[in-house]
Each structure stands twice: as structure tokens, then as C-alpha cells.
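First, one chain by itself in C-alpha cells, the form predicted on its own.
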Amino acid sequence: MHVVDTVVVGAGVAGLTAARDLVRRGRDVLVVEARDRVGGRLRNDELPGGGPIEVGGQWVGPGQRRVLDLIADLGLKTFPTHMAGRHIAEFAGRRSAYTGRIPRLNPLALADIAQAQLRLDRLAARVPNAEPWAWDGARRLDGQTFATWISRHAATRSGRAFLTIAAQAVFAAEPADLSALWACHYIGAAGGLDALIETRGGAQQDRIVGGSQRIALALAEALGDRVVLGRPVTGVVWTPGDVRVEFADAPPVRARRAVLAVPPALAGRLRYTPALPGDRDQLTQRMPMGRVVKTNVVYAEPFWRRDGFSGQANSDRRPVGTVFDNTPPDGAPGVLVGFLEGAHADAAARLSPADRRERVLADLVHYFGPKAADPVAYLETDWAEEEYSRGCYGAFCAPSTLTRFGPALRAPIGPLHWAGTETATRWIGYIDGAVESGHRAAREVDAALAGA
């Protein structure tokens, strides 16, 4: 049996930062991982001729200060995602070709776009971000799905897309599926929705060289054999003082804290001896991932810089409602990655590869042209088939959920300590929430070990 004393479950970018900490901090530390790579939500692919691609998560921007800071610490680069020329947006039936921010709408649907927005980022500044369910406001606000909360303050049918489109991009979900408090709780931990849906000055601002994976690979590299792939936990026995992590084929390993570093339904599956305090339990089965299906389409070149398009596109009805220029920074090959979200992922699952491509590729048409019609390769991920994801962008709390059981999404238990970014106080759902929960498990570890 491995003894160490710490065991982190996930090598994603916040279980490989938790145990970096620890390293750093004097203590033992071991990384299990069921796949057989590091990165967890990140991955990156091949293009035609051995480019990087990624098919994961992957952008970065202002505000993002942990995740910048791993960056420059790890010695990576970052480059900016291509933004010049004219985007393109579908909203209630018009079509608009712009540049800037704004699109062109009619006056009122501006107005009604401008005003439901400001109202949503003044509500997600007063809930707090650390402890949501604490806030005076939270259960009445919990006790709505999102959708409820967008249909009572957009009037027009112009600014209910706008919203509907925002939470599909921001959390691969419908409005419907997810509670307000939770919705107005991420908002308001990225600083208000322009940050989370804009590309300048946004998170989708900056991109990592060499693919936002070698940021996992840059950690795991450090660790060295502190990482073990290939290793799908079936069950963690514990005690106040003491756990014992399983494994279907490879002798346990015994630690005195272990870090859970994976999304909460993932950790709601595995078995616990003994079991988990109920509100956890709850907690778990009422945080669900995202869905959303992956594809990056490449051509030889970006054709649409040339038809003075950015390739960024937004749609209310088009199953790909979100497009971004997916380009590596020289240039070539062009690379147009689009994202089926929500229902859109679910009705596009059911379909067959090839069906699911002609999809994708007459939304790319409709948007660029023919040209969009005749791509060199076609990549595409479904993170709902994922094993050990199923799902992206992130978890989400249903209707009730924080106001009943949040306080049990970050508190430990016994010798168990969570992180991944779900568990995040700010940058909910992307890299710089990954980091920040690693160093908050880290803390929490190496303050209880301190103190045994």
C-alpha cells in the first residue's frame, strides 16, 4: 500500500496546482488520475501537419489574475484571439453584420437589451461571492429558474434571446435548467456578463500558445512520478483521521488528507465508506454538468479575414449559436471553432457523425459563405461522452440548491477536502476558478496536517 500524506483525486489543473502547493509546502503527496492524460476539462488535439488544437477549455482574459500568474510562473505564453472585422449576429430574426460591441438592432431592442442587462449585473454584485445562500435576497431568488428571472425583466423578444444565448455560451445549459441565484452567483463572481461574453476585455480575450493544456502538462511535469495515470478511483474509506483510496486493479493508497479534485457529480458517484453526510449527498445530485459538443472545422486558411470577417458569429436559432476564430497564431491553417450548447448539444448528440457534421458545417455556411462548405478536417468533442467529464463547461445548481445545501460545496469533510472549479468564490467554471480552488485546498491541507 502507497502511503503519502496526501492523496489528490484528479489531475486537472486544480488538483495538479493543490498538489503543487503541497510539494512546495514539504509535504508527500500523490496525484491519481483515471485517464490516461493530465488536464482533465483541457485537452488539445492534432491539426493537419502536428499543430496543436484545443477541444477543451482554452481561453484566458483580464481579471483572470491566478491563472495569469501560473502562466507566467510556468513560462507560457499567451497570444490574442483574432478580432478584426465585422461579426456577425441573429437575434429574433434579423441579421446584423457590425463591428464593435453593439449590433445592430432596432432602438428598442437595444434599449431593452441595455436595461435587462443592467439589471442583472447590479443583482449579481450583491450576492456575495464566497457564501451566495447567505445573501437576504438569495432564497427568493433561488427559488427561480433563470429563465423565470429573464422572462419578468426582458420585454422584448430581441432582448429574451439575448439573455438565452448568453446562458447557453456561459453554461452549455437552457436559462431553464438552472437557478437565478446560481446564474446572478457566477455572474457576479467573473465582475458582471460583459466580462464572461466578451472577447476584448472578456474571457475570451487571450489564448495559450502551444494549447491550454501544457499548462496541465507544464504542473504534471514538475510533479514528476508524484502523478499516477490511468488509475479510476472506485470508492475512498475514511475515517476523521485517515483515508483509504481505492482502485478496481492497483493496491490502495493510505493517506492522512485526501484532496477530491474532480466536478461534483463525479464525486457523488464514487463510494464512500463511511457514507457522506446527507446535504452533500443532495448538494451532488442537484449540481449537473453542462453539455455542449466541441468542433473545430479547418480550412487551409482563414478565407474570412479575407471576406473581412472576424469569425466570431452569435445565433439565437442556429444549433452552432456561438463561432469563434479558432486560428492558430501564424496564421494557417484557418480554424472556425463553433459550439452546439444546451439543448442544441442534446439534439446534436442523437444524430449520427455525419449527420451532426452537415449540421455544423450549413450553420458555418450560412454565417461565412460557401467557402465554409469545404474544410480540410473536422474535429469535434462531445464532453457529455467524456467518462470521467460528462460534461462542460461546468456543474450548475438547479433551482433551491444553494440556498438548501451550498454550504456543504467547499466545507470538509472528516479528512476529505474538494476543489475544482465549481468550488471557486471567482472565475466560477473556468481555469482561473481551477486555480483558485487548488490553492484553497492546498491551504486547507496543509493547515489540518500542521495541526494533527
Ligand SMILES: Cc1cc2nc3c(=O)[nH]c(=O)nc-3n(C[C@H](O)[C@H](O)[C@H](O)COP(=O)(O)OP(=O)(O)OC[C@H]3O[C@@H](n4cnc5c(N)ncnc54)[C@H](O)[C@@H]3O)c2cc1C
Second form
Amino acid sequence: MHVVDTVVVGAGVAGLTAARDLVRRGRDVLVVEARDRVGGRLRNDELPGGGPIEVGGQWVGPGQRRVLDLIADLGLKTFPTHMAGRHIAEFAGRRSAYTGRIPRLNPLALADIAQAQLRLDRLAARVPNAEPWAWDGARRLDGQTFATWISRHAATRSGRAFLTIAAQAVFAAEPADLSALWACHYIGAAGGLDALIETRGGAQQDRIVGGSQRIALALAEALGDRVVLGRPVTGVVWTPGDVRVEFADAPPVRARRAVLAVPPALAGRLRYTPALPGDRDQLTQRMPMGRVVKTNVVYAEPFWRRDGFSGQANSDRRPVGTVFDNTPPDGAPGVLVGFLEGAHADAAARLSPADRRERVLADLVHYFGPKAADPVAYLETDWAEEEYSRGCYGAFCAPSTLTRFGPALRAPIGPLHWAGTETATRWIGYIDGAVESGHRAAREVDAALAGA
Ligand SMILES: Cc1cc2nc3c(=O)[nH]c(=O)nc-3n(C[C@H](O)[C@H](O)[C@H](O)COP(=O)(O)OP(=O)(O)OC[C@H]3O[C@@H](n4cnc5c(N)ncnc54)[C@H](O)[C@@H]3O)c2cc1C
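Since the structure above is the form predicted on its own, I would like to see how the form predicted together with the named molecule looks, so please show that one next.
Shown next: the complete complex, the earlier chain at its head.
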């Protein structure tokens, strides 16, 4: 049996960050990863001609200090998302092609969007990042869905449409799925709704040269043979001072501590002996993953740029509700990235691959004209079909989850420590949150080992 100080389950950014920190503190670490690659929700695929393209998480933005520090530390570079030209917005049956931040809508709709966003941002700023459940207004907000909050606080169809698209784009879920407290917690943890939805100055501002998976690849390279691939954990046997991680078809690994750096829903599927306390299990029963089908549609060149479009489009009625220019930094080939989110992902996943492709191309033609009908390549990933993600971008809380079981999200249980972007206090659901959680879990483990 392999024996180490700490076993890390999951070689996503969170697990790899925790492992790196522990190795730097002189600890003996083994990372076990189910897939035959590192990166988890970050994955590079190949464009025709060989360049990388991100099929999972990809953007970073200002305010994401932890991931930006890590990128710099690993010697990686970023480049700006293309945003010159007119963006397209379709709200409540009206199409607007606009430059700058604000779509051309009637003044009443704009005023309503502005007041609803202001209320949401003010509320989100009041939710404590570390303990959103420990706040006077928590229970009232947690007892309603985000859809209910929207219907109470946006007065116009456009206002409701704007917040609905924003929720789908940010959570890959429907507003009716989410607790309003979770939505506010998530928004507050990023510093406001604009930080989440904007390109310039927001979470979509920059991409990583060579693709985002390079973060995980560089971390894993430095860890060397401390990272073992193709090793899905099936069971965790623990006592207060010791843990044994079990696999279907390999000898177990014994350690003094374990960092479980997998999303809550997947952590809840492991067999624990003894069983985990009820609060922790109830929590993982109530934190489903969002659902997204991400498509990268490749053209010989970014033709929309010559036609005056930025490549950015949002719609409250087309299945591909969010589109960006995802062209590599050297400008070729042209790539449009389109997201089918929430209920649109449910519907798209039930189509045949050919019908789904046709649906996606129809939306791109609707936004950018007939040239969009003839891509040279079409790449798609349905993240709900990924056995070791089971959805994306991240987990969310159903109503009354945070206030009843929130404290179980991060609290260690015996030798078991929890990491992963869902356990972050800033930029939850983002790469930055994964890095934060890895640092925090490593500090916890190091302190526990030092005190033992
Ligand atoms: C399509 C898409 C777009 C996104 N866009 C962005 C974006 O633009 N910017 C951004 O910041 N974030 C984005 N995200 C979210 C971002 O990718 C994640 O927040 C981040 O990568 C999570 O890292 P993690 O280490 O917490 O979890 P994961 O990456 O999920 O890592 C968990 C690891 O555990 C492994 N694992 C699971 N079960 C087991 C098991 N039983 N045994 C062993 N290993 C196991 C998994 O294979 C995986 O490698 C996006 C995600 C997706 C999918």
C-alpha cells in the first residue's frame, strides 16, 4: 500500500494548487485523478491546423488576483478577448446592435434594468463572503428562488429578460433552480454583477495563451510522478487521524490527511466508511451542477469582424444565448464560441448531434449572417455527459440549502478536507475560486499535520 502525508483526490486546479503548496511546505503528497488527463473542467482541444482551443473554462479577469498571480508564477501569458465592433443583444423581442456596454433599448427598459441591477448589487454586497448563512437577511432570501426575486424586483419584460440571461450565462442554470441567497452570495463574491458578465473589466476580459488547461498542465509537470492519472477513487475509509483512499482496480493509498478537490455532487457519490455526518451528506444532495453545452465553431477567418461585429451576442429566446469571438491571438482561424445553458442545454442534449449542430449554426446565422452557415469545423462538449464533472460551470445551491447546511461546505471532517471552486469565498465557480480553495485546504492540512 502506498503511504503518504496527504492524498489529494482530483487533479483540477484546486487539487493541484493544494498539492503544490503542500510540497512547498515539505509534505509528501500524492494526487489521484480519475481522468487520463489533468485540468478537470479546464481542457484544451485542437483546432484544424493544430492550435489549442478551450472547451472548458477559459477566461480570467481583473480582480481575480489568485489565478492571475498563479498564471504569472507559472510563466504563462494572457491576451485580451476580441471585443471591437458591434455586439448583438435580443431582449423581449427587440434586437439591438450596439457598441460599448449598454444595448439600445427603450428608456423605460434601460431604467428598469439599471434599478434591478443596483438592487441586486446592493443586496449581494451585504452577504458575507465567508459565511453567507450567518446574516440577518439570509433565511428570507434563501427561502425563495432567484426567479421569484427577479419577478418581484424587475418591472418590465426587458428587465426580467436581462436578469434571466445573466443568470443563465453565469450559473448555466435557470433562475428558478437557484436560491436567491446563493445568487447574491455568488455575485457578491465576485464584487458585483458587472464583474461577472462584462468582457472589458469583467470575468471575460482575458484568455490564456496556449489555452487555460496550461495552468493545470504546468502545475502537474512540476509535481511530476506525484500525480497519478486514470485512478478514479471509489471509497474513503477514515478514522480521526488516518485515511485510506480506495480504487476499483488499484491498491489503496494511505495518508494522514486527504484533500477532496472534487465538486460537491461528485464528493457525495463516494462511499465513506464510516458514513459522513448527515449535514455534509444533506448538503451534497442539494448542490447540483449547472448544465452547459459549449460549442466552438471554426471558420477560415473571423468574417464577422469585417462585417463590423465583435462576435458577442446575447439573446433571451435563441438556444445559443451567449456567443463570443474565440479566435486565437494571431487572428486565424476565426472561432465563435456559443453556449447552450440551463434548459437550453437540456433540450440541445436530447437532439441528435446533427440536429444540434444545425440548431447552433441557425443561431449563428441569425446573429452574424449567412457566412456563419459554413464552418470548417464544429467542436462541442456537453459537460453533463462528462463522468467526472457531471455538469458545469459549477455547482449551485437550491433554496434553503446554504442556511441549513452551508457550514458543512468547508468544515473538515476528521482527516478529510474539502477543496474545489465551490468552496471558495471569492469568485466561487471560477478558476480563481479553485486556486483560493487549494491554498486554503493546503493551509488547513499543513496546520493539522504540524499539530499532530
Ligand atoms: C464550459 C465551461 C466554461 C467555463 N468558463 C469559465 C471561465 O471562462 N472562467 C473561469 O474562471 N471558470 C470557468 N469555468 C469554471 C472553471 O473551469 C472551474 O471553476 C474550475 O476549473 C474548477 O476547478 P476545480 O479544481 O475546483 O474542479 P475540477 O476542475 O472539476 O476538478 C476536479 C477533478 O477531480 C476529478 N475527479 C472527479 N471525481 C473523481 C474521483 N472519484 N476520483 C478521482 N478524481 C476525480 C475530475 O476528473 C477533475 O479533474 C468554466 C467551466 C466550464 C466547464
